[in-house]
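Next up: a single chain in structure tokens, the form predicted on its own.
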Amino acid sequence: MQRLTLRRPDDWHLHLRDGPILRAVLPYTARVFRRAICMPNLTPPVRTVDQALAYRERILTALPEGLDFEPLMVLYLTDTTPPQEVVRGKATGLIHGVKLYPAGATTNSDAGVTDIARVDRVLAELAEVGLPLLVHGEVTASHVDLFDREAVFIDQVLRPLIARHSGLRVVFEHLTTAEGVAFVQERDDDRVAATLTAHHLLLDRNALFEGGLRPHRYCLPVLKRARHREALLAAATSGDPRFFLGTDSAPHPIGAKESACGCAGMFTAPDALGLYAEAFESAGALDKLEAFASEHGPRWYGMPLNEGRVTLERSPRRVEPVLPMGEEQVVPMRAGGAVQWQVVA
């Protein structure tokens, strides 16, 4: 197969930035998919519907004449948001769901929540009104191994907290182990979803150190063993319409990344769908790409599925080793190497 066309898809779990970031970053993402889930975690964090409507505008202002996007907001959920805040953002139809960072999971992550138990009654309220839970899904005790975060995750934080609201339902985002796999399978309803990223289907945890320490690889959740890669994969491309497509694009300037204490994030808009249609044809499995990119993931937030279409060619290219980002420069996923697929339509 030379040339693949999709219903256009979308990207559930993106990381636009703000100010002259947002401008450099938004064109990549605009161009290919219909609409984002637009990640809160600014600084400050995005904690209150105002602040979220006021972060879309500024979106919708960088967003290049003549493209097609819709930014999907959500809430960055703290020990002390108010559960009225929940109800408030639900009323809008702007807001499509609260974001759960662990305090000190991952990037400007340090308001997020010191403790399940404080946010209960915005849970209950979450269930109530029918808006989704986004999930960072890691604990942060500094005992756990970084490996067997989500594992332990699982377990200790989502398995209780599934069974204490049965009404929630979550997106268990940037999954990245067999067990996280297994939870989303093991169950006999879509209550709970899954993103996965093209950068976890295609690189296991050797990719950190292939010739030397390698920061532009460095993401959160880490990259995990083959085996947990493996599983991903299979999950992508089973059909399951529990599992669907969020590249966690996360750009970071170079400095940031290439420094004694990095910053977590690969960025993977300029190519996002292209490593994809790599992963999926590595399993023989081009085509379930469509179902997993443009289908699964409306469906399960009750959405209407794009009418557009995207075209991708099997044409290899030579990725820039950096690209400009405002006033500094960021290093995309496959930097100075080739990405097979590209999207000419």
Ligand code: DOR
Given for the second form:
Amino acid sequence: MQRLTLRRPDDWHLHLRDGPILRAVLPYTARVFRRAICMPNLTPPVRTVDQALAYRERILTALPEGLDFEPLMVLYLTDTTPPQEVVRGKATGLIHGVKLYPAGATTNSDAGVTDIARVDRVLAELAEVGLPLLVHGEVTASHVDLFDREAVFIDQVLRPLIARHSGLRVVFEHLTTAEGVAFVQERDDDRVAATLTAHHLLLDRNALFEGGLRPHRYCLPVLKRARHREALLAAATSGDPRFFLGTDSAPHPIGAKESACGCAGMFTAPDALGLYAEAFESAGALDKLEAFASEHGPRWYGMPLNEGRVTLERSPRRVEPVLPMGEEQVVPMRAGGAVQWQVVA
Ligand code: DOR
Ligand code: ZN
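Moving from the form predicted on its own to the form predicted together with the named molecule:
Next comes the full complex, and the chain you just saw is listed first.
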């Protein structure tokens, strides 16, 4: 039996939701990951420091006894976020970034930023206090092809933004394109880092239409061509410390996915680390998994590495077709199929 023991990892991009869904999904993450960046796109969004601290308390209350997990909070940036809120957030020591959702780009992004120029003073303040900007990097203009929205965002929004704010550090969340990888790699500093999801490392856009329309594989940014997936996998397994693990696990009730207008998001939390192990194994790079999952993220964020360990075992396990989620049900990634690596301790 092949086994792999790693320093305990963190998830640098996670959707935990709230209420009964939070209680249902949190244990999957907390049993493996020590910390997670908790995305603020709730309804209503987590815009203020007070809201973020209250959400943090709800997460801790939902945590089953005996699990040692630390939620890392993020503020949702709007056109009217006061720069002072960033200063307050930093002072608490519990806010670790501010999330930029271009308005309309994804789930619960309606309150997001309509024009980047409107948040210029907040961006300057972020650079000043040393908090990173976490970016959903897609333009929203309807005339831009869905598959090109990340690459266009880099040229139209991100390059000028980085040039304007020389002290600003940015996490390009859930990177999906070769252009995105090149954008991170072309710099000779670490001002721009990126999270990579397990699903974007394992699937290309053919998976959306395999034998029919597959709503549970629909996420944003949408899956791209094979050559992009290959570029992401090469970056993840390269050892470059600017790339790290962020699942973007995003649960939606089954009915919201299997719908005439289905929600974006893949629920990967139950097998997250096993899925990453599969991706790294496919590239012959299991020896690079620990740094990607457990070292690069904390170093970039300036946090201590975790002390604990997790052990993965190579033994295929069938994935449940559906899982209970409060009063609803959710379909996990690989539902009805098998995952090759399991966390056993
Ligand atoms: O697929 C996605 N789901 N992408 C996002 O950016 C948001 C997320 C969600 O909250 O469901
Ligand atoms: Zn996300």
